[in-house]
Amino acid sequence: MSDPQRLPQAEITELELGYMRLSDAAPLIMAKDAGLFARYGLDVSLHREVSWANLRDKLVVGKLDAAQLLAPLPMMTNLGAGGIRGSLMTGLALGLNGNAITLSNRVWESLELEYPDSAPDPLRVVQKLRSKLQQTGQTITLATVHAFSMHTILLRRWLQAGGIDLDHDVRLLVLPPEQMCDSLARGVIDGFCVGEPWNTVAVEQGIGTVAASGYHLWNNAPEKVLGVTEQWHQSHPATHLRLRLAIMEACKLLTELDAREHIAEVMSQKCYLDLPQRLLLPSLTGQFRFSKNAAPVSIPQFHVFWQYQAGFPWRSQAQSILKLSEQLLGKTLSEEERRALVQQSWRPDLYREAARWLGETSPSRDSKTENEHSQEWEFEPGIVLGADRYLALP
């Protein structure tokens, strides 16, 4: 913990910080509640808002200080990918997994598997997937959170590993993650790709089963960062100090179960996601059900706010998030663009600067190997991180 009094003056004191309806929107809100934006003397306005598209929006024009963001937005924005441009970067991811695939029960029961006390095969379900949907001839539609998004990279990983042509066997959505639930009950999309709770929400509904926890298919892949604009940062730089240090103490409390358990309470309020706290244990807690009457399955994983320097914006991960958009972009960019574009984007040094004021360790390099490790692995002295294969391809 670091001495407030001794950090560089803010330059602004007053802030606006956007967020999603989102589980993994706990860092942001337990900040405000344990106190620590008002420890490091910030008056932080949280505001909710219902898509990613809105709420890149209000940052690149300002309406917002400082944003929760998908991993891949700040360098997708930079890009002019996706309907705006504007000079987005982050010094803190926000948390690692978070994310599931549903399937609406109508198609899951089709496929004919049971996994009543354990979390089902990834593979086996979508290449179960692809054989109904060849012996049918029919299409699926799913959806996604945001083209440039890791429920997108994920989601089409996923399908791929199965053989499901992209192209021809799947129709592609974009929809707000609250818009999710109500439409695959209405039977306007077979199954998505979202954060939590939505897919604890449609399992306790019952109208969904989930095919495959995010984890399961990227181990520890990045999710959300803080975003800000480069103008925002250079203006006030100590004011963003400031922010980082708050949010990183609040994602070393909730290392602890009872913090967790304390923030689904406060999250439940109609100020913050407006849920009920039930809907919010299951991720939080690591006991996740996949289904309406199976047991739960325990994925101390689901959300990593801390652990594995959660918070360290990898060079390598954005580099990662590059290669598989590709193929959503339209283009293949050159080495020489792909660096120059995350060394714009992606800021370890910032989050090497917030480590060394709260005295935590932090890695000394930018880029560690990725995809390699199945387990947990150290990568210096006193920084161990976790596995990170992801789903192989055929």
Given for the second form:
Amino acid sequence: MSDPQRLPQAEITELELGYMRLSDAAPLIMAKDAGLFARYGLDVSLHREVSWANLRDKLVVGKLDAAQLLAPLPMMTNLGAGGIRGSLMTGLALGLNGNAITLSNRVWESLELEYPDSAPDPLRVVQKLRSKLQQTGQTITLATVHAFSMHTILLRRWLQAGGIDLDHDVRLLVLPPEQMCDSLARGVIDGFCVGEPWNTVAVEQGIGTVAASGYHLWNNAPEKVLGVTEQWHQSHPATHLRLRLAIMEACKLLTELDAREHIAEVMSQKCYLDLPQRLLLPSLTGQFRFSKNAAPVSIPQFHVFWQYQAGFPWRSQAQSILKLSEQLLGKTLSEEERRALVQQSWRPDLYREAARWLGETSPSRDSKTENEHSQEWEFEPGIVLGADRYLALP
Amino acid sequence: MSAEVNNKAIRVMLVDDHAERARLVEEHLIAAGFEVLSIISSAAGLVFQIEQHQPDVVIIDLQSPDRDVLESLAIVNRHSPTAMVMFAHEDDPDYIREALAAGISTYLTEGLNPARVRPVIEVAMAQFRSFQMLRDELVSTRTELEDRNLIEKAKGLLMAQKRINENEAHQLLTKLAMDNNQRLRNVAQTVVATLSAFDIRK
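What would you give as the form predicted in complex with its partner chain, now that the form predicted alone is on the page?
Starting with the chain above, the whole complex follows.
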């Protein structure tokens, strides 16, 4: 813990912070609930928004000081892809993993797979799905939450790993998280990739079966980040530092199971997610159910908020995300443009600054390899990172 | 009074879950000469509705969760582009003013005035067109790059097979293109397809 008295004076203390109705908003709500914002002299109001577009736009026009953002959004907003253009950046990632792919029970049953009581092998499921689509000549409709999201990236990779042709065998569309389950129940879509608790909601309603957890698709993938505008950061560096410190301390608290259970209760309140605690617990406590009548499966890494340097914005990951997003945009940047965009939007130096105040270690390099480790490993002395495997393309 | 693009009325789709407000907006839009295709309350089915009706413009609440859906259509579905106009029902003139300045086209329903709607839609569509042009440019840059790679590959294969230098390979390709009245790219494609099969270097 750092001593807030020694920190540079905050330029402003009243902050508006936006988030979406998702379980991985936990660090922001924890920082509020545990009085950590207050400890750093900040008076933070949390605002639940209904769309990523709205979060982004309010951030760009200054209605929000900071916001939970999908990892690809800062870079894509700098490019002006899809909507408003603005210089967004992040100095703190808000966690790893947290998503899952759910198929309707009708589709699941057609695959002639047993209902999973352990984590299903994502590759086996998607290969079955491909055979089924080939046999019947049918296409399926799957939804994600935003064009530029880890959800889209994970879903596309899963389908491609199984040899499914993204242009012909499947129809991908975007729906708001809260409409996923209703659309699945009504047969408008056959499945989706969404953050928690919406997979659990589908399981509990008995309408869907989880085909893959995000962790099993890409071990410890980046997910959400704390976004601010470059201009805001430049005019409020001390406030930004305090904000990151408060949230990092909240992330650290969330390594404890008790804290996870507690935050699930807090988040269930009307002013936050307004959903029963039992729907928030499975992913937050890492006791996750893939289908309604199955026993819970232990996936401690379902959400990682602190371990494995979860908050560190790796520039190598930003590069990967950018390349994958370029495919979606149908646009190719030059290496130089890509590097400039990553440097501008992802600021590991700001993470290190905050980590030093907290007396925590942080990586000295901005980049790391992916898809090389099946277990946790030592990146540098004292810096332990998690597994980093992802599904290989055929 | 009518609002036309190439002598055709602009076709508008309205997405709004407030029935009363939607009717008010619809009335004004019709008065301003727009063709209102349908009013739908929420995103379930929005994608399908848009594909079916192919509106020129979609008008949607700035605070609607369906904005991510619409944006994705603009990004992903390059074949049926649709402009968007947002309005805010929130009592928040600052946000609307700032959003306008930042490049979102918005208008207020309250005191909605047909003369104001049309320019806003025109602005939105103009913005959309410039975005589309920018993207078309990028696509053509990429195609050029791919063409160049293909031509390089064809030259390499010709050099190896015919034991000629790069200059001669280039001349050969150009001659083939002229003789067959084809683009250099197409000739290169044929050369690559034919010679790759025999390429012993692999």
